[in-house]
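Here we start with a single chain on its own, the form predicted on its own, put down as structure tokens.
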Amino acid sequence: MARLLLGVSGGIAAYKSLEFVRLAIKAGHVVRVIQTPTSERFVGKASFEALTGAPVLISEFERDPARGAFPDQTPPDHEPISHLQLVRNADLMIVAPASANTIAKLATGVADSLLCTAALAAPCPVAIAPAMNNQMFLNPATQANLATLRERGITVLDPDTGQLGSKGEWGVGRLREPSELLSACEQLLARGVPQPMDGLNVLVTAGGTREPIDSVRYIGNRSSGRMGFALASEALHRGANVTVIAANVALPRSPHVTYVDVETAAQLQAASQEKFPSCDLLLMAAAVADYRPSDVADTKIKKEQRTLALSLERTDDVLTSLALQRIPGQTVVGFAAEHGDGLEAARIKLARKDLDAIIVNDISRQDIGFDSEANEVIFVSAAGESLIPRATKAEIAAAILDLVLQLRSAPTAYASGSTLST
């Protein structure tokens, strides 16, 4: 549990961070908040009170009657200084959405609202997370800006490339998503506390392969990686030394995760051949290619007869030979999308492949899967199966690590030195 003091600064994307909010109390934080003027012709003071249960302020010369105490915390008997006491209370303060106007101020120290001066009083980690125009966001001044409070040690969570505020407007510069948002937070507060995956090296493999046909066309599926990076997002929150291989995921990465990009199952086949050696846990998410067309044309096929007739080969098992490969101390865990039930077939292929588990996940209905940002699945081992209910892949994610975990642990567990294969 942490002390969360939450900025807004004014845009449309102040809506998210009552999302936000929601989601931080719920993982059992609290929360104060601090608004600009600006923000709240966005979003009002009363909805972050009635979510956090404590006073928002927005002027330092309003009086705060929580007396700069977290709803955790008892009041001091005597009027402190907003700023100060908030931040001084605070275990990390995080400004989102930070406007341009608010990036600029705190990159040149000016204190003329109270969000401004808490962050320049902040005795605790300051993380931003702009969120503005793609312009806006592009231009020199706020790339300079934001390269100043870098080097400061405020740590900027890049915006994402997708939809803006605007209509029909398109680039970078849109808030990040309020559950990655929280994750940042936590990775943060983290940082010299002893976590249960310190010191592990993990693998995981994300996204979907994709098998040339000729120049342009190709053969794949529709995995986006969302599960994946969920659960590298969540090792890397335990602690551990996180390495993604990945396969054309278009998503929002880490500063501290290692990500190597591929395309084909051959090239994901040889980067985890290079990265498994080295690594205590592997997490194959990634949804690799069957098959292959038998022959690439070397430009782009011409649309000249009716029918297009293609020979397909299988590729190799990539998750089967790197489960022959490993040693004692090493975990691999795989993952099967199955239309319909698919229990069965998992319990087949944990035993054939010679995994220490397998995630199945059924890809035949519409709330979960692929592209969702939610999923249900059955971790299946040796001990038997576990159903992680419907919730989000972030959620998902750490209920599958804390299994994978207790997996470890166990003495029966293939890290341990003995296999778990029947």
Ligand code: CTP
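Basically, rigid core = biggest C-alpha set you can superpose within 1.5 Å across the two forms. Residue numbers count along the first chain shown, from 1. Fair warning: this is a prediction, and the values are worked out from it, not measured in the lab. What changes on going to the form predicted in complex with the named molecule:
With the core superposed, residue 305 shows a C-alpha displacement of at least 2 Å between the two forms.
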Contents of the next structure:
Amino acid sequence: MARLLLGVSGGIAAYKSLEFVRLAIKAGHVVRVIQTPTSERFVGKASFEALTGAPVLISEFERDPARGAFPDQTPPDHEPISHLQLVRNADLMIVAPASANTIAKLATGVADSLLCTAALAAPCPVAIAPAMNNQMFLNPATQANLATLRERGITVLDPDTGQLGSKGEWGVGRLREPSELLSACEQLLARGVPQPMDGLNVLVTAGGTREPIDSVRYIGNRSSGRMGFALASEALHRGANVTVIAANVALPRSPHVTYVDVETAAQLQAASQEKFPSCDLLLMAAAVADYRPSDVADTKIKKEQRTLALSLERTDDVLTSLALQRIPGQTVVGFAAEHGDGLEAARIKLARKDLDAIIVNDISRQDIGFDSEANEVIFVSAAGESLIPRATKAEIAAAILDLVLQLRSAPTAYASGSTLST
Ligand code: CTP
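The form predicted on its own done, now the form predicted in complex with the named molecule:
Zooming out: every chain and molecule, the one shown earlier first.
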């Protein structure tokens, strides 16, 4: 549990800060919010007050009914200066969204709002999550301000590229997803505190391989890499050194993870062979092609014939060959996408591939899996099965790692049939 002070500045992305607060509280943190007057034009303070259960402050001269205390604290007898007391009590201050204007003020030390004064006085770590139009973000003035803030030890949670708030606009400047902001905050808070996966080398494969047919076409699959990236992010958050072998994944990346990009099953195999010997835990979440075209045309195949037959050959089973090479202390976890109830098939794969655990999900369901933010899986090991009910991929990743850690500490100790509470 941590005390998070959220500063909200003006921008359409302010609505996402409500979700950030909801997730932070759900994760057990306590939150206080301060807003700039402009942000009130986008989101009213009543919403933040309802979620946090604490007053929201906007002006420096406003009396704080909670006297700078967080919801878990008893307010002091005296009336402290709000901005000083709030930052003193906070474990971390995050400004999300951070507008171009607020970033400029923070970089130059302007203290004309409660948010800016609080940031200037903060003894705790400060993170900012910029969100704005792409031209504003890429403007040298904004970039110089961000560079200044980075130099001064402020963590900048860079925005994503994609659809922007204003209709029809696209580019870099989207506020990072609230769940990612929370996990970045938790990583900052975790620095220096012993973590359950400290020093553990975790290798994750993610995404889906593509097998070329000719110079422009390939046989691929629908895996987005979201589950693998969620596992990587959770392992990182728990202190692990994380390497991700990413097969065609177009998702935001962490500066604290090592990525090896691959396209084909053969490239994934070569990269996995190289990285596997130094890992303690392999999470094989990638969808690896089982077949590839036997002959790849050097140029683009012309549509000269009415039908076209492709001859396919089997690829190697990467996971099986890695599991065969494992030494004591290495844990090998596979994933199986099965149509319908795949439990029996998963048990068979667990034995056939000689795995420590296999995680199975039902790809016939539309509400989970491919391209979805959600998943529902069954964790299968020699000790039994655990259903991890439908939840976000970040929550599923956390539950999977809990079970993997239990497996590593006592291979047959965890109870069969336990469930994740959501
Ligand atoms: N896998 C692998 N190499 C392959 C195919 C699969 O390493 N060529 C890995 C996947 O990354 C996954 C696990 O094996 O972790 C299970 O994949 P799956 O395709 O479900 O298993 P298969 O043994 O290929 O069984 P099926 O007959 O159902 O395709």
